[in-house]
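Below sits a lone chain in C-alpha cells, taken as the form predicted on its own.
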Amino acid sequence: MISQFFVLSQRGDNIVFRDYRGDVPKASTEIFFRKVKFWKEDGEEEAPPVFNVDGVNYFHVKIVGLLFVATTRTNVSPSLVLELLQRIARVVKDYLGILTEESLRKNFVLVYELLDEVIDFGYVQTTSTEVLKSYIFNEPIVVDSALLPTLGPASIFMQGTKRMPGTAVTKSVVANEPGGRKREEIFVDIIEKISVTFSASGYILTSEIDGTIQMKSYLSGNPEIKLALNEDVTIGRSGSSAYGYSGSGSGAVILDDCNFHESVHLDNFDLDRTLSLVPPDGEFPVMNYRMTQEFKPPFRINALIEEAGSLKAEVILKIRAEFPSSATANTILVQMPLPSYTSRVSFELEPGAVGQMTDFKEASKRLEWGLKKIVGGAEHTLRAKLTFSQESHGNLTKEAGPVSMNFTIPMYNASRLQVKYLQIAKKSKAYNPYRWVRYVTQANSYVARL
C-alpha cells in the first residue's frame, strides 16, 4: 500500500524514517520538502495534502508543526492513507504523552518500534493502542511538559480563570507518574466544528455541527463506565430516533446521523439516553455526529466593500459574538479576499483596540484580521482603504471575497448536546477517580458572502 513513511519537522530536518518496500528513492524526503515549500502552482500559498511529483504520490498531515508523511507509487485512496497519518499521529501521541520534535528524538527506538507493528511491507496491521500494548516493550522516555511552549490545543480547555488540568494532552498511557504511582482520571471532550455560510444580507443558507465525543481513560483495570446525556436528544429529522425513542418538542437536541465506538453497548440508550462502555486504552472516539438542525451561530459576520473614489474603496468588516458573555473566544482570524488589481490596504482598527493584528498578504491579495479574545456579546470593526492600481470595471463584490472565519470556543457547545453525568463503577469505597468533561467549539467553514 505505502511505501515510505517519514517524519519532518518545520525545517525539514528528518526525524523518522521508514522505507517499507524500497521503491521510491530515498530522496524523497527533500523533493518533498522543497516542494512543499516553494509550492506556487495554481496560486496556491500552502501545497494540498495530496500531490505527485515524478510517479510518486505523496501524503501528508501536518500536526502540531510536524509534517507525517506517506509515499506509495500505487493509486490508493487518498483519504485511507491521510486517516492512517493521523492514527499513527495518535498512537505515538498515546505512548509518549506529548508530540513534538524533542519527544520524538529521545523515544526513537520506541517509535521505530510503533512502526514495525502498524505497518508491515506499507501494509496497515493495526492502529489500536490497546491491541499494540501487547507487542511494545520499550518504555517511553517521558518530556518534562512544564519546559514546553504553550500550544494552542493544550490550552484552550480553560473555565474562567481556572484552568482544566493539561495532563491529558502530555500524558503517556503507559509511563506512571514520579515514584511509581498512576493518577486515576479520565478526561471527556465534546468538540463541534461548525460550518455556516451567510447570505449577503446575513441570512443563514447553511448550518451544520460535526460533533465528536473524545475519551481518554486512566483508570487502572478498565472499570465500566457509564455516560449519559440529554434526555431530550432526537436521531433522525422524523421526529423519532433509530431506537425506537420520539423527541419531547422542539427544544429537543436533533441530530441527523451518528455513529459509535465498537466497545459502547446502547442497550439502555433509547431509554435514558446513557451509554455503557468499558474504555480501551488511548484516545477515541466514543459518539460521531452530525447536525443540520437551526441553531445559533456563536458569530454574526456584517462585510461591506464600496467604491470610494477614483482607484479607491473601501471596506468594513464587523463581527458580532452571540454567545453568553461567561465564554470567551481565541484565536479568531478572519480573511478576505481582495480585488487582484489591489496595490495598497491601510487599516483602521476602532479607538481602543487591544490585541489585534492587521495584514495585507500582498501574493494572494487577502486582507487578514486576527484577534486575540473576544467574550460574548462583544462587537467589532474593521476599516480598510484600498488603492488600486487600475480602474474597476466589473461589480467589487464579485471580485472580492467570500469572507471566512477561524476561531474557537473553549467550555461552549452550539449543539446544546451536554453530558449529564459520568458514572464509574466502583471498585471500593474508596475509589474516587478524577473526571474532566470539555467544551470545544471550533470554525470548520464559516464564511460570509458579499
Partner chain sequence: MAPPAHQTQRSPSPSQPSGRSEVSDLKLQLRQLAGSRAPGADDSKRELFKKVISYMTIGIDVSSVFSEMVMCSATSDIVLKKMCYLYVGNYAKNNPDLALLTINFLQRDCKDQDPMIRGLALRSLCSLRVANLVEYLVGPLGSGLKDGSAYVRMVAAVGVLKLYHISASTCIDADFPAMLKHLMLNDRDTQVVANCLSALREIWSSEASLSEEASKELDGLLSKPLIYYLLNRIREFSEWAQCLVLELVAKYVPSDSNEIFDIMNLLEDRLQHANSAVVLATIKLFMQLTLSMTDVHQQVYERIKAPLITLVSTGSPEQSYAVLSHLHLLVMRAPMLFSSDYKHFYCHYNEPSYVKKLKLEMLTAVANENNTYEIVTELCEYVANVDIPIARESIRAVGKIALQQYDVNAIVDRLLQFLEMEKDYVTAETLVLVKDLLRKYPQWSHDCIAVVGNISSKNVHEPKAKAALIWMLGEYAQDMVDAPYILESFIENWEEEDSAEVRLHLLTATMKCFFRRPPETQKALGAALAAGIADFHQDVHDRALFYYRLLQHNISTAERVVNPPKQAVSVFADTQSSEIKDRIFDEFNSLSVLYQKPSFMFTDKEHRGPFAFSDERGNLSIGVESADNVVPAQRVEANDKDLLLSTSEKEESGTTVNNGAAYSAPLYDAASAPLVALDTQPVAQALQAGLAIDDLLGLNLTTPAASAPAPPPLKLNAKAALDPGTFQQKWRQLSISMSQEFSVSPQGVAALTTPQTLLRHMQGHSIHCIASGGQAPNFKYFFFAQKAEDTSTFLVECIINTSSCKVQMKIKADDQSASQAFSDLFQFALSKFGMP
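Output the form predicted in complex with the partner chain next; the form predicted on its own has already been displayed.
Below you will find a single chain and nothing else.
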C-alpha cells in the first residue's frame, strides 16, 4: 500500500499532493526532490526509480518532464507501484486529453477527484477510465494543444502528415466536443521501437523489435471489436534457439513473445490470429510483443575515423535509408562521442544539403548531426575535420564512438506485423465509425561501432 502520491514539476513545485495514510512526514516532497536532483551514489549519475531515505521508500516515474511520485514505509511490490504511477498518468491524460504541467495545474481539482477514487487508504481501487467516469464530476478544462509537446509515442502523429487527424490523440475521453456530439472513432497504433547494433564491419551483432499495438477508442456503447493480424504470425521460438536468426526469408512473422491487455480474448487467436475485445475507454496497449527474428534495418550506418596528420583527424559518416521511397523518416539525429582531447571540429555537408544541422558539443565532446527528413532510398554523408589538443594514443577507434542514431518513420514497420482488418460489431446499418490504423517505427538503441 502507498502512503502518499504527489506530482512535482521540474523545479520541484508540488502540483498535486495527496496523503493517504499519514505515516510519512509531509516534508517528503522536499526530501525526495533534493535526493533526485543531487543524486550521486556509487558513481551513478541518475537516481534509480526506487530508493529509500530514512525508512521511507520513494518511487518515481518521469512523464513529460513531471515527476510522479509515491511513498511508502512497507515492503511493497515495486512493479505494482511503478505500474500504478504510469496508470495514474494515463488516466489523467485520458481525462485531460493532454498531459502537461499546464493542463495539470488548470485541472488539479479534477486530478484530486480522480486520486480520491483511484486509491483509498493506500490501496488501489480502480484505474479504469471507464469505471471512474461515474464518480467524476469536474469537467476538464481543455488546454490548447497546438503548441505543446506531448506525451507518448503516439504523439508523433501530430507532426505533419495530413492523413492522420492529430487532434484525436489529444482529445479528452470524457469532454464533449464543441458540437455537443462526440465523433465516433477508434485509433489503433502499431508502434515499434527497434534496437540494432552494427559491428565495425557493418555486420549486425544484435537486433530486436519491441512493439505495442495501442488502442484508443472514442466509440460510444462499447461495441465488441475484432482485430486480425497477419495469419502467418507465430509466437514463441520455443526457448532453445532463443537468439538465432533462423526464420529469415520464410516470410513468416515470428514473435519471440507477447502479452495482452486484460480485456483481450484469445479464443480464436490460435485459429485465425484475431484478437477480440470490448475496448474500455481511454488509451491502453492491446498487445506488447518482442521480436529478435532477423529483419531489414531501416538505416545502414557507415562511420570512419582516421588520423589526418598530426593533431588532426577526419570523421566520415554515411547513412543510407533502406526502406521504400514511399516512407519518409523524420527528426533524425546522429551522435558520436569524439576523443576527449578534441578541441575543434569543422563540418562539411554534402553539396545542396537542406534541413541539416551540425554541432560539436564542447562539454561532452560529442558530434551531432541532425536531419529534418530522409526519404526512403536516400543516402547522406557528413565529413568532419577534428583538431586535437594533444597527440592521440594511437588507436582512434578506441577513443571515439560508437555512433548512435535516433529517428522516427511514420507509416512503416520493420516487423511486417500488420492489422489486416478492424471489425466493429455493428449497431445499425448507418453506424460506420472512423477507424484509424497507423504504423510508426522509432529507434530505441540504434548503434554502429567503430
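Computed from a predicted structure; not experimentally measured. Rigid core here is just the name for the largest C-alpha set that superposes within 1.5 Å across the two forms. Positions refer to the first chain, counted from 1.
- A movement of the C-alpha atom of G202 falling short of 2 angstroms is seen between the two forms when the two forms are aligned on their rigid core.
- Comparing the forms between the two forms on their rigid core, the Cα displacement of G12 reaches 2 Å or more.
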